[in-house]
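One chain comes next, on its own, written out as structure tokens in the form predicted on its own.
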Amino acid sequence: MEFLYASEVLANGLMAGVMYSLVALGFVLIYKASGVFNYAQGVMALFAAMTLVGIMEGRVPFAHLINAAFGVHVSSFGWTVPGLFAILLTALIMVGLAIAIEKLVLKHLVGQEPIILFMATIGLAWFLEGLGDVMWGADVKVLDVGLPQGISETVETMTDNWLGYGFFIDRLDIWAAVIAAALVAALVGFSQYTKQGRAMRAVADDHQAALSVGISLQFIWIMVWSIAGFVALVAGIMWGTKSGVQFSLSLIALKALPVLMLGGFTSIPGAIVGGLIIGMGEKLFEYFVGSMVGGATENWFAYVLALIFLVFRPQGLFGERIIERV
């Protein structure tokens, strides 16, 4: 029976790992195109989720500012928007955000050191968090786009019939796993087998060299930030549905960091494998060891594991080893 309990913990850990991987995918995309860690990816997921809720509920953007400036009391347009149409509108907004980022930030930083780009993403993160607060308010929002939630009776029945013990797996986690697998397959195919994907890798290697062979930095950066925005939207939907849309959602970026250290900053499949290892490892460690050390090991296990990887394999499992000759 102990083995069955551990197997259920393992299964839930794998499902949690998929959720981490959804966030890590956005980081990998930006890193492959610019060579910089995008600190704003977690806030982009938060902003996308807040915008989606605002559109679905028919909220008036900047309602607090409008009310304060004109002495009125508006909060809603008086209608609601279907989930699928709201997702499409939010995706278009994320594309517009990508265009604005390229026009206002990135094009002024061509050829700069990666640390400069990293600092720019920190500023962008704080700006987006404040913008989301002003646009949609700081209250905790409920996000429901129609994804099934609750314990999967199918999985419980199947495992009970096969093993004599029913596993409790959230249906939302199963959907997240399916969506993550589809995203990874699409992104790997895009980056490896399309002209735009090869251009993206060239831009990551050297901005100036890419420009000299006719690659448009403007197009590549808009494309990559748009894709990262869409990935952030998917992650925001999953995490927002699971735990509500609130400002702590932006902190999922911190859990994505050890995922990237394990899988490698330049590998799309590595983001998934790293997430699965982190999710599986932290759940099993908490199950077997947590009671011996006072519990709450899930808060720090991922970072300790990432530190070990940094010592023995700094490029991660699937990352590229960079050799510089001096």
Given for the second form:
Amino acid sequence: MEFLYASEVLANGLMAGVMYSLVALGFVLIYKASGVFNYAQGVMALFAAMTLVGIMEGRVPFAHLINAAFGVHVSSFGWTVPGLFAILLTALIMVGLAIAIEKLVLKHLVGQEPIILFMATIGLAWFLEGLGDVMWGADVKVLDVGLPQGISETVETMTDNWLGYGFFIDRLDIWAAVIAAALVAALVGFSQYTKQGRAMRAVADDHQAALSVGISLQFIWIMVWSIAGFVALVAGIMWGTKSGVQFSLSLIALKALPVLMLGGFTSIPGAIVGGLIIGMGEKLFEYFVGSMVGGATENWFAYVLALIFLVFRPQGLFGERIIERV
Amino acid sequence: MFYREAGDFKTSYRDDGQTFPIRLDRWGYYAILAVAFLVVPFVIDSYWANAVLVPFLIYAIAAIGLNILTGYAGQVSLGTGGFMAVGAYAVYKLMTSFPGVPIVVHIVLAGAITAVVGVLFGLPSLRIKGFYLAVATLAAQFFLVWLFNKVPWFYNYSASGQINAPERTILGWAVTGPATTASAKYLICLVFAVVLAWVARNLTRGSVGRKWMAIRDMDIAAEIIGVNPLTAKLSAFAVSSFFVGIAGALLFSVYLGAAEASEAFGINKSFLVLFMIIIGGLGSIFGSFAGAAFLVLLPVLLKNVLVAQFGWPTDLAAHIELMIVGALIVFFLIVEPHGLARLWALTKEKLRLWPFPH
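Form predicted in complex with the partner chain, following the form predicted on its own:
Zooming out: every chain and molecule, the one shown earlier first.
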């Protein structure tokens, strides 16, 4: 029975890991293509989810600001937008955001050290967080685009028949796993087999060489940030449905960092495997050790694991070997 | 015209090597110190102390600490909040365990304890660098805050999980606890800030500081010319954590009076101090003060203008502040990566030549 409990914890950890992987994927994409470590990925997920809710509920953007500045009381257009259409609109907004980021930030920081770019994305994260709050308000929003939720009876009866103990697994988590798998397959296919994907990999390899064979750096960067925006949107929908659209959503970016360190910054499979290891590891650790030391070990377990891991293998599990030349 | 070094001749090595080599600069700093010590304590009221001056001085100390690590030694840290928490909880444990010992000793000891913890979390820096290290320092941030929340020994088993600073006095004046006057709070922070800034200034221009900068500019090259990366990096972590620990100790004992680890020393505190040194200027002691002043004053200013003048809701002002700070970070990184300190240096350069163009 002890073993069955542990495996239920393990299964739930795997599902949580899939969620981490989703965010980590966005990081890897941007890192591979532009060498930028995008701290704002988590806030982009939050921003996307907020925008989605705002559009679906027909809220007036900047309502608080307008009310405060002009002394009126607007809050809603009075219509609701169906989920799929709202998702499309939000995706368009994320593309607009990608263009704005390229034009206003990245273009001016070409050739800077990675750590400067990293700090710039931290600034970007704060800006987006403020923008999201000013646009749509800081209240906790409920997001429902029609994804199934609640305990999966199929899994429960199935495991009950096999093992005599029903596993509790959220249907949303199963859906998230399926969607994540589809997303990864699509991304790998895109980067391996299409013209734009090849151009993207060329840019990742060497900016100047890519420019010299006629690849537009500007276009590739906008494309990559747009894709990262889509991934953020998907992650935002999943997390937003699971736990409501609120500030803590942006903190999943911080959880994705150890995932990346474990899996390696440059590897898409690494992001997936790293996410699964962290997801399982922190749930199992909480289950076996957490109760002894007062719980809530999930806050730091991932970081400490990544820290210890890094000391022995700095490039992560699947990362490219770090070679330094003087 | 206004700012000259002509006629300021150095006749000994001692003159040449002093902290402020230009006479006008020196007088300027003496004047500022005189005003800070002799005028401000008598005119300060509790609003100015609590909203502006005390947080400014405390964050300036923290910013100097992080600047030593990030600006001088090139090791980016996101664990500042965690290390401040170490300082705060260390001073709390010391204050409650040894009530007879003067509070100043406790604060310095709290800094020393933080230095030890900092070295411990600095060990991975020998293997990893850049933002790998930045992420690794997040481990310090989350682990330390969790530790102080979960282990009751650290907060003396108090029911609320909070720590409260008991009253302690220096020469009969209360400096911690509810009875503290505004000028006492201000003066103790000022003394620490001035002494620590002086220490930092002299460390960074000495051989230790040059080793840090060599490591920052290129660690492999530094190693080849004989800088030991082990001692250079770990000493940077130790000194930086010492400063940050003292800032944390002052923040808790003098400024806040009561604190709860995850609230007062969360990840946002780490980012706040990092932003201070980016805006102020990486690798500059003056920049640490400028950045701290800027980010302490900005919310006060916005609150006064938006909330008091326009009557906008407070949360809206807070969100706009987030946007402004974020945009400023990006702006400074693009336009002036060396921050306010560089702008100040440019101004001085211009004034030196004014009204002639060259």
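Numbering follows the first chain given and starts at 1. Just so it is clear, the structure is predicted and the values come from calculations on it, not from any experiment. So that the term is clear: the rigid core is the largest set of C-alpha atoms that superpose within 1.5 Å between two forms.
- If you fit the rigid core between the two forms, you'll see the Cα of V213 move by 2 angstroms or more.
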